Amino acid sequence: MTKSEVGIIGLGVMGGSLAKNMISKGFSVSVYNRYTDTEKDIVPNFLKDTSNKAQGFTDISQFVNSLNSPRKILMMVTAGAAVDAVISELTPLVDEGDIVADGGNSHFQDTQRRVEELKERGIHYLGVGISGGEEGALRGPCIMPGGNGDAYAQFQNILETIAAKDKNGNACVSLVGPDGAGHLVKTVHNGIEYGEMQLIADCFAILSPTHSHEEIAGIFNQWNQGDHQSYLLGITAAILKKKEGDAYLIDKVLDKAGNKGTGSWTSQLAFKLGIPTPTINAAVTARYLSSQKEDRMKLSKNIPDHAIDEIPSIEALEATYRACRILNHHQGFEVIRAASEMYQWNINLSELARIWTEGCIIKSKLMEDFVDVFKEKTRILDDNTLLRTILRSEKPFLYTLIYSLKYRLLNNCISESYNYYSFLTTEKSTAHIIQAQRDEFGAHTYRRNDRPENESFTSNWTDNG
């Protein structure tokens, strides 16, 4: 039997996607999926599609020696225990030397977790963030790896070769860094990926009182052939514009939004790392409370309706959109660069975002100015062209805000961005207050603004005699 270059494990539409891109380029493939009352036929059905091109087993070590040495892996199956599972299959028949790449939405501690678990055994682990769909995977995503350099280099022609395109027809494939680097990016590209998608949400929230259905899109197709232009606003707008019958199929879509985790992870980490993610957040919590539907329809009875008598500025509400893309944008960033320095992985943040700008759910014309950005700054709100854009959106920003708060419009992203943007910009907080009431109830001291930082102090507030 002749030896594959590579092999998949698990032919979701993910996997079963990958592989077919893999076999599309020329690489020799094995793939392997559990057979199963309800997975039986999954493995059959897909030499059929692919026309035989690969070579196809339900018994995992068939699957393995079908490898060439050293075995290139890449597991595509649900994050968490089915990992450990596969792993736990693939240990006792893997060699040293070989490589097992996870391809999941897997947590990156858990990545780190398994790296070094299986660097006792002399077998190499990549954590490997994926995003792009069904159709990235089929037509190049973008990848991010993370693991050892070596074990990397191994895969590095499979990888580039399949993976998206930049605009100068480079891979939208990098090493982000060590072990869990790669799936540590990924949660975080998913979680600026929540705020970018409530952020339209929230638009559409202030337009669509007053607006039809093609008219929004029409505003969100205006709005992509600019500076704006992304994949998501591009999506949104097609969606608007889709009909089943006479009737538009959005307004069939029951109001209850899924997540897969990622989205809340992000802010896990953000709170852990001590790094504000407000935009990204008001996201997350979004989702929570659209799964939230029968107490919804139970409490709106008890609100009055509000007649909208005035029409929204499309012109203030565009501006306020891309003042509140830079922040989410400048958040989830920030996540990535304090964890790189917790973490020592040395994280290039411009060669990032060069692979984010195709084949990932956030590519953007936005994503495409970053990459300059970062070769010059550590932070996005360092570059002075972003931070005027922002200050330029103040007024629109709050007209926005007001607005969609008279009106009783949803605004999540938008009203907590706005609270960001203001308490980022203004010198004196009310930290004071919060430090004296601690020290008051709990004596944890403070520090005055007319004495050396170093300098701590406790004092009985509520005497004042």
Second form
Amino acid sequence: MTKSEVGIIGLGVMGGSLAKNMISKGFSVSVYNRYTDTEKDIVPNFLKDTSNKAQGFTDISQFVNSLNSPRKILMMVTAGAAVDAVISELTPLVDEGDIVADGGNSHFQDTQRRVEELKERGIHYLGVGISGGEEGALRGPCIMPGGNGDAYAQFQNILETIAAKDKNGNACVSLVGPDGAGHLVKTVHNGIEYGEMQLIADCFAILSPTHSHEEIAGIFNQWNQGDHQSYLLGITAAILKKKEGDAYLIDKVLDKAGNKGTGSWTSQLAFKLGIPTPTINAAVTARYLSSQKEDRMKLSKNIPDHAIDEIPSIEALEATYRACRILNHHQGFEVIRAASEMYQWNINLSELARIWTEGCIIKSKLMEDFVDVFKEKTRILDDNTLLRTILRSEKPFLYTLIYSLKYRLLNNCISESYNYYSFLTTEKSTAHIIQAQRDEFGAHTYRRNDRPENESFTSNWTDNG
Ligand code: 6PG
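May I ask for the structure of the form predicted in complex with 6-phosphogluconic acid (6PG) now, the form predicted on its own having been displayed?
The complete assembly is shown below, putting the previous chain first.
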């Protein structure tokens, strides 16, 4: 039996689609899926779907034996305990120098741990963020590998061949950095994704009392022609038009959002690093609030109707959406910059933005601007053009915020983005009050604006005698 160039473990939606992508590009592929009562047909069905162009296994040691050395194995299993379970089955079977990659949405600290555990046995471990959903996996995803450069070099040709291509024809894959770097940037990609999704949902909330779904889809489609062009905006316009019989399908969707954790991981990481990410946090919070449907149904009965006698300005909303998106991305990239500094990963933000221009869920025209911004600057708001865009949007931003507050329309990401912008552009903060309070109750000391910053002081604040 000829040996395969690459093996895939887990034939779920993403694993199956990636395997098909590899087969379509001419790679010889072995696939493995565990055999259980509910999963026993998965491997035979996959082989049927691909006209037996792969070698299929339900026995993991036969699967491992079917691979060329050094073996290249991509695990596509649910993040968490399942990854550790597969690793413990694999490790006795693979050899030194083999490469095991995890293409799921794993927590980057789990990946860091696994890199170290496998290193002790001479096995290379790559943590690979993959974005693009089923369609992306099949036709060209964005791939964010993290790990050892030599191990990546073994996988590089396969990953570059199956990945999406940017506008210059370059593959949307790049070694992001060592150990957990790939999974960390995938997590923050998802945090930005949460923000982008909720911002569109906020725009919908503001438009929907006065506009039909078709009209809102028309507005989103029009925005999507210009500088707002993004995958998420495009699909939302299509979603709003989808009908089931005479009714719009979207009206039948229960308004409780699911989540698999990567959004909250981004917020947790941001808090750990001390990087403010209020737009992303608001998107995570909006999902949690949405889940409290029973409370919302009960409590909303106490709230009088807010008659809306004013149509929102579409121009103002558009300017608001533009500003909020820049702020959302600024926050996400700031988390990556700070994490990269902390772990000394040296992540190239311009290259990261480049691989995010195609294949992934947050691909957009704005992302293409960031490729150039990060060649010159370390932070998005250091770019004068983008900063001026936000400054110019101040009035429409405020108008949209006031409109949504006045009519009690949900605005989680818009309002948090506004407050973030407002704080960031205010010279004098309120922290002198906080510092004095801390000093009073805990002698935590404070610094003075009329003395060098390295000097600290303490006072008895309540003794005015
Ligand atoms: C992607 C997506 C993908 C997945 C999210 C959904 O980049 O292809 O982000 O990874 O759809 O994990 O996350 P939630 O279930 O948390 O919305």
